[in-house]
Amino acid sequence: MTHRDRRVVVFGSTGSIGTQTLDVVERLNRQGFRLAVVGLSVGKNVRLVAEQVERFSPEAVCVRSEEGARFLRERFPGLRVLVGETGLADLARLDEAELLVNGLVGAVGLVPTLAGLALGRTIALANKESLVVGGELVSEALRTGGGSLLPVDSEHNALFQCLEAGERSEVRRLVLTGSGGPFLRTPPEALERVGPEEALRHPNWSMGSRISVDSATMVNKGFEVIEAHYLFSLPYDQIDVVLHPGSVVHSLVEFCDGAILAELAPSDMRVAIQYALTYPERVDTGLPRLDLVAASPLVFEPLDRGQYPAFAAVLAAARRAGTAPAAINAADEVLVERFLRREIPFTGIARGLEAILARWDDREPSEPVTLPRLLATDAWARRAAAEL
C-alpha cells in the first residue's frame, strides 16, 4: 500500500485530535486518497462514536466500559467491540492497520503505542504521554519492532519538517515555542485566585480541558521538551523554549552554521494532522492561509520560570529520568482534575508536582525502567496526589 491507500485506526476518535483527524480523512478521500478507517477508540462518548461508526464503517471499536460496549453491540450487531486497555492493545494489532493515530489523553496512550510499534506500525503521535511516561520503552520498541513515529503535536510536527533541511549532527538546538497561555500577563500573586473558566480560555487554540490547563501552567510545554528529547534523540541541553504569544511560529531549529529554520502556519491542528497522514506528500488543506502581514509583528519572549513553576518541576523530573516523568504525569492528571473540581487552587498544581517529585526522590531505586515499574509509579503518584 502507498501513503494514499492506507488502513487507519484513530485512538481517541471523539476528542479534539480524533474528530479533526476524521474530518481530514474525509477531505483527503475527496481528493483522491483511499484512507479506510478500520478502528476507533472512545472513552465515554459512545453516542458520538456511534455516529462515527455510521460514517466510516470500521471493523472494530474500543470503549472504556462494559456499559458502553453493550450499547454499541446492541446498535451494531456485526461490529467487533473491544473494552479497556486490553482492547486498546488489540485495536493497535488489527490486521493490516498501517497507520495508528494516537489522539488519546494521558498515560493510557502508552499501551497502543507500544503494541503498534512492536508490529512495525507507523504511529501518528499526538499522545505526548507515550514519550513522557514511557520514552525509554518506546525508544526500545522503535529499535526492535521496525515501526516509526510521525509527530502530530504542532510543535514537534514543525521540528520534524525543519529537521529535513539538514543532518541531525548539524543541529545546534531545537527551539519549542509556547504562547504562555491565558495567564502570560497575570501577576504571580493573582494566580491563587484564578478559576477553571479562566484557565480553560486559551488565547489561540481550542483544546480539551486537561491540555488547556496544562497550557496555562506550562506543564504541557515541559512535556513537549521530554517528547522532543525522545523523538529527535537530542540531549535536554539542546532543547530550548521561548514564548511566542501569537502561536504563528510553531517551532524552530538552529543549525551549526547559524541558520534558523522555522515552520509558520495558522493555529489549526488540521495542518499538522494532514501532514502526518500524507507524509511525505503535501496536499492542499483547503484551510485559510496564513496572512503574514496580519500576523505581524512576530514577538518572542523568554520564559519566566517564576511565572510557571510547574514547568520547572516537569523539567526537574525529566533530568532525573527513570520513572520520575511518569510520576509527574500521573500527579498532574489528578491535580488538574482536582483544580477543575475546585478542590485546590490553580497554584496548587505546581505545589503538588513539587511535593510528588520530592517524595519520588525518597522511594525510587536506580533500576531499569520496565512497564510494571511505570504502572506501579503511576498508581503511587495518583494516590499521593489525591491525598495532598
Ligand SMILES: NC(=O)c1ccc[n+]([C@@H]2O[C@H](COP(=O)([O-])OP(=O)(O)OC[C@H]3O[C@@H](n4cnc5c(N)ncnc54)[C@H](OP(=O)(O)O)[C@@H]3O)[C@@H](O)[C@H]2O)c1
The other form holds:
Amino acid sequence: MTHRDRRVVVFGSTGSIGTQTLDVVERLNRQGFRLAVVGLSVGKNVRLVAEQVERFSPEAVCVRSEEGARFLRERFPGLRVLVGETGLADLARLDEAELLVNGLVGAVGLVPTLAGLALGRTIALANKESLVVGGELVSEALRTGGGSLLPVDSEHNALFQCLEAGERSEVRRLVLTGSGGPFLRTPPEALERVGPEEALRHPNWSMGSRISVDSATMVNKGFEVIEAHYLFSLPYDQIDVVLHPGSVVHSLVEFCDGAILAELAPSDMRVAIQYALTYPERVDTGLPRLDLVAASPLVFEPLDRGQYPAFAAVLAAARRAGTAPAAINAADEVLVERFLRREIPFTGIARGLEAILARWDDREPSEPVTLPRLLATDAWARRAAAEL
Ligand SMILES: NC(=O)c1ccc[n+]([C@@H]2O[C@H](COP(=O)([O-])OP(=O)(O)OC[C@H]3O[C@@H](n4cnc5c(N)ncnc54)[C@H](OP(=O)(O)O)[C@@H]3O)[C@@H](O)[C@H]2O)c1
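Same protein, different condition: the form predicted on its own was shown, now please give the form predicted together with the named molecule.
Now the complete complex, all chains and molecules, led by this one.
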C-alpha cells in the first residue's frame, strides 16, 4: 500500500474544503492514483451528500441528525449510516481508513481528530478548531497514538513545506501572512455599520461563512497562530503575523542564519489540499499557474492591532492557555452567527470576545486540560455569548 492507493474519509464533505477535496481526489484518480473515498460526513446537507454517495460509493456516511439519517437509509439501503458525534468518532475508526481529511467547521472537528490519532492515522487537517480548542489533547494523542497531521490550511501548509529546508532548532521564527480581509482600509468608526454581505466578501479566497467573517475580524489569524504553535511545537514568541494583501506568499520561515524561505502559490485551496493528499509526492494540479510578474509587487505591512481588536483578544486567550482558547472559539462561533443574523454589529464580535475573556475563569488552572473540561467551557462560553 502506498500513498497513491489509500482509503480516505472526508469529514465535512459538503463544505468548501470538503467539496474541493472530493474534486481533487477525482482528478488524482484520473492521474493514476487509486484513492477510495470510504467515508463521508456532513451536517445538514443530506441532498448534496446523496449525490456524493452516488459519485463515490462510500461504505459509511455520518450525518448530524436522525432525520437526515432516515433520509439516507431509505435512499441507500446498503449504506452504513452513522449519526452525531459518536458517529464522527466511529467514522474516524473505519477499517483501514488511512487518511482522514478533516474539513469540519467548529469544535466538533476535535472528535474525529482525536479518534483518528488514537489509532495512529494520518489526518489532513483543515479544521483549525481541533488545535485551537484541543491543542493540548491533540499533542498528547500525537505522542501516544503514533498518528500524524498534515496541515491543509494554506498558511500552515506553506510553513510545513518551508520547514522541510532545515532543522526545527534552526528556526528563528514563523511568519504567517494575512490579507487583512475586506476591511483592511475601512476606518475603524465605519466598522460599526458594515453588514454580513460586506464581511463575507473576502478579497482573495472563497470560503465558508464562519471563516470568512473570522478573516474580516482577523480572529482567523489569531486561531492560525495557535494552530502553528501546536503543529510545529514553537513558542508564541517565535510566531509573527505580517499583512500581505495580495495573498501570494502564503507564509514564511526565518532560519537562524537570516535566510527566509517562503511558499508562493495561486490563491486556491486545492493546491494545499492536494499537497496534503499526495505528500510526499508533488503532482500537477491542472490549475492556472502563478504569474510572478502579474502578482508583483509583493507588499507587506505591519498588522495594526488597533484595527483588529478581535485578533488581540484571541492572542490574549492563547497566552492564558488552559481552556481559554476553547472559550474564545465557542464565543466566536455564537457571535459570528449573531452577526450574520444581524443581532449584533460587526464590532460586537470583538467586544463580545473581550467580555467573555474578562469573565472566563479557569477554576483548575494547574490541572491538565481534559475533554470534559473543554466541553464544559465550550457550553459556558456559548451561553454567555448568546446572552451578551
Ligand atoms: N474554506 C477554506 O478555504 C478554508 C481555508 C483554510 C482553513 N479552513 C478551515 O477548514 C474548516 C472547514 O471550513 P469550510 O470553509 O470548508 O467550512 P464550511 O464550508 O462551512 O463547511 C463545513 C462542513 O462541516 C459540516 N458541519 C458543520 N457543523 C457540523 C456539525 N455540528 N456536525 C457535523 N458536521 C458539521 C458542514 O455540513 P453541512 O453543510 O452539510 O451542514 C460542512 O460539510 C474550518 O475549520 C476552516 O477554518 C477553511
